[in-house]
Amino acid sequence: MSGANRPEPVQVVKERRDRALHALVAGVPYISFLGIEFDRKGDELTAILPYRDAHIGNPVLPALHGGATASFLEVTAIVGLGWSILWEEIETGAVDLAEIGPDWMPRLPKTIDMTVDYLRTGLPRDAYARARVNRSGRRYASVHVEAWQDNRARLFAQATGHFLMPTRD
């Protein structure tokens, strides 16, 4: 086997991966603000809600509040629309590596539309939620999203929504 054909270190790719979803997050302030993390799992994500006092709507239950449920299914949709699309560009070279960086920022998806059942009260803990993409094209995109707490079984929350794509240059 010659040099040329020998992969990559594994800890080299996990590192340029970690790289381009830091830079796709960290791109986005209102991730921060409401505390979103990602966990990433090779070209899977995992969006996390930790449990903050702030994200409570009803003391009284208490139960997460519904525009925070809604913003994090959002943000988890556009986040992994984004990740499906820079993570082809990532592995096929299309995206230069020195550019990755704090100051790199890829153009996201913008929401047409958005569309949240509300299955159960989401109660005060950490959330979790996965975004699967069902169609994505030059011009529109379609990504169902699904949140969970303790058991994945047990979704608290879904959505579908509808996103225009950035123009690709």
The other form holds:
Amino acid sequence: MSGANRPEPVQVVKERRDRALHALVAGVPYISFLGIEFDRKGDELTAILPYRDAHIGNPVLPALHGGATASFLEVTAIVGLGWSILWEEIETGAVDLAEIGPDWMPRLPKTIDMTVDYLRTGLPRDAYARARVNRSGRRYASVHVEAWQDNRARLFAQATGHFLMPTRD
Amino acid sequence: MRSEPMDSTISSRTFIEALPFSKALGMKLEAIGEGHAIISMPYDERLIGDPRTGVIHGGAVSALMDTTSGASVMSAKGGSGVTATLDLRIDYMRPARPGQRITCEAFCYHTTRTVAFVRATAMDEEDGSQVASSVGAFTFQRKEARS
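Moving from the form predicted alone, what structure would you give for the form predicted together with the partner chain?
What follows is the entire complex, opening with the chain shown before.
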């Protein structure tokens, strides 16, 4: 950030944040295996699970596999929490932005426990999820995730998880 | 996991291993019967959650525990073989060892007319040390309730 009062050009800010988000997500094989994508608006992330036949659990209904839903929620929680940590670091300049390249990998939180509620059948179509970090301390964090398909207000699953914060070195 | 009743012509083995998502994760049914099920999942680099350590993502372990728990409900005495997960809580005790197959064993320890309760544990291949444990509630239908 320059010493003058002029704000940074918008493309500089966007490029920096997108690069940081990409570093957080791209290195994790399981996220690509499921095909999960992230849409960023400022610091708000929406996870997208584009429909694939391989995500089906019950071919008769058909319905998404509970394991695919649980995986989607856990990925959203970890990335959401990891992103909130990283956001602080990039916006305050604690992380050297020149470091963030293809080989740079942020440390990820570790799941301690996760409780998933299955509220409705997961339909064979795209699903969306958002994580809310309810508490983030030095060691532990508590994260809530909501997932929906057609209507934002009609959740098909939700989860709460506790996570071990990544150690800084 | 959501599943339909097992047709008498389809064995439970074929049915569970044929669920597209379970198949994508390479799950193998080791044992099933009387409210008990064992399913294993091979180590696969595509399932890695932490690239620094090569440890499998918790979500893949959740999928294994959900499938095994659901299978135990499908085989529970007096049940119709239809079930869906209501909720599942998983505790991760320690990271699964990279390179090793994970085996999950589930017990459907109680059923009411409408609900089945399940406990499951997931273990490493080598020394059988516990990686994760879970408790869950599943929908349950008695056989006679279906005409």
